[in-house]
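A lone chain, given as structure tokens: the form predicted on its own.
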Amino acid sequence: MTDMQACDATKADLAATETGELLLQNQVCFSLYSAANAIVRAYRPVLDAIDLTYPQYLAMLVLWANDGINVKDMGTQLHLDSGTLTPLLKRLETKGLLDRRRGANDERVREIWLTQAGKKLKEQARDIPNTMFCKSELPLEELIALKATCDKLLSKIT
């Protein structure tokens, strides 16, 4: 069975049933939603303590293992256009946490280099993985296989 008959008969089966394919609970869009808008929600306590948004941590883990990077390469790990993530590397750069210079090789090329606030910011950060892990309440092999499962969905809807 092809990709595309596996997607009509599963769609016929969706239709068939009682509760349809337009209720809100059969949409994995919205638990897939609803987990990341949780998951940012847990988040926020902890990186309260270190004061960043989510983004900015995001963009903060890009950057301690990337120190130098370019923005468009960062907005490629991020997913994020530059229209989105300029304003978010200003105020990190407000925060003094990084800076923003031009490239030595092109000028036109703007890098990201952290300063020493940003480097120390990192020790500050390192157990926020292992205190998400143990929030999640959820096995280690599980994690990685949502992670994975999530991974595989990005890479084949964009």
Given for the second form:
There are 2 protein chains.
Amino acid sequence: MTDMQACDATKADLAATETGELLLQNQVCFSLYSAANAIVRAYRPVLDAIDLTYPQYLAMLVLWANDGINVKDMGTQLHLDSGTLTPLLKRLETKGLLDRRRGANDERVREIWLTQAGKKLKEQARDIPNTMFCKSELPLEELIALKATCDKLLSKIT
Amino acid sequence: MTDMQACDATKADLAATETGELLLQNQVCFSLYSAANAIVRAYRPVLDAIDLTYPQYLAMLVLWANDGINVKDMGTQLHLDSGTLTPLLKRLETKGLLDRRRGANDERVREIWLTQAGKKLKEQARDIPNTMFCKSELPLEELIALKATCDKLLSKIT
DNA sequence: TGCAACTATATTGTGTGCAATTTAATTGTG
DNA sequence: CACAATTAAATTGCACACAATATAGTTGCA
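Form predicted on its own already given; the form predicted together with a further copy of the same chain follows:
After this comes the whole thing, all chains and molecules, with the earlier chain placed first.
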């Protein structure tokens, strides 16, 4: 009743042939993909004020809550790997927001530490969540439900 | 009661200071962004079988329903611009799936026409929507609600 | 009709995402 | 203790997204 309920062959065949599953209009994933792109676009003017991209802002969120975290643990939180994070963190280092230090015990590990400028930026970011909330113009309950479904979907397909 | 309900200053201040809005765990947008990335990853092994990326697959969906569409109209449907679509369509042309013809009436317009191989690929893609539906392991109703909220969000922030 | 405004596409440059591979350091095991 | 297996980052290569700009081609209107 839970796992396979969605994969009943008869249901699936009916859906594919009669409701046009190969139409863009019927693709949940496309809606999610488009909404995610739109979110990054909507953040842009807001984040321009503090000279961050959206992924850079996410990395800063992690650091503001976990100063000194290493690349692997940041990657676990952000669902991103070193191929994405290493150059991103180098750019934030160039901006003077953080330092990338080798771990004292384990030379393989790269610890990411906020600079004073990096810590200070948190104050300027204080209003961003509410600004974006207002941009969405969606009821809080609907956003909460959206987050719950996205989190569930992520855990299922990862 | 509708537009500004979310932006009440007192509510917002409370939320920011007391519930930690600058925490990754409380970011709806981050969940959406991560789920969208995960979707592209989940499509990869499925689409490898027909040698398409996820954005290329979306472009093919548009073409299978609108053969001969131009770049601008495809961009409207996909919420993507020529900066993204021109190189993507060139890659699909190189694969032999489509032709890029100049419009007969208007030389500025680029019409995209499926080749025989491009049309034939639709048969091989027939099962993909259901395969992905099964991967998600989410009830149909929840996916429908997810799509509705994403579509609403997209229209609000665009 | 001339030509400025507009439109469709293409190009350039920057920053992701991510698979695959490489490099260097650490750990487990005989 | 040697050394294969493992691990953390970094690197490489490719394909997006998208802002900004460039290039043609078309249209409107004085």
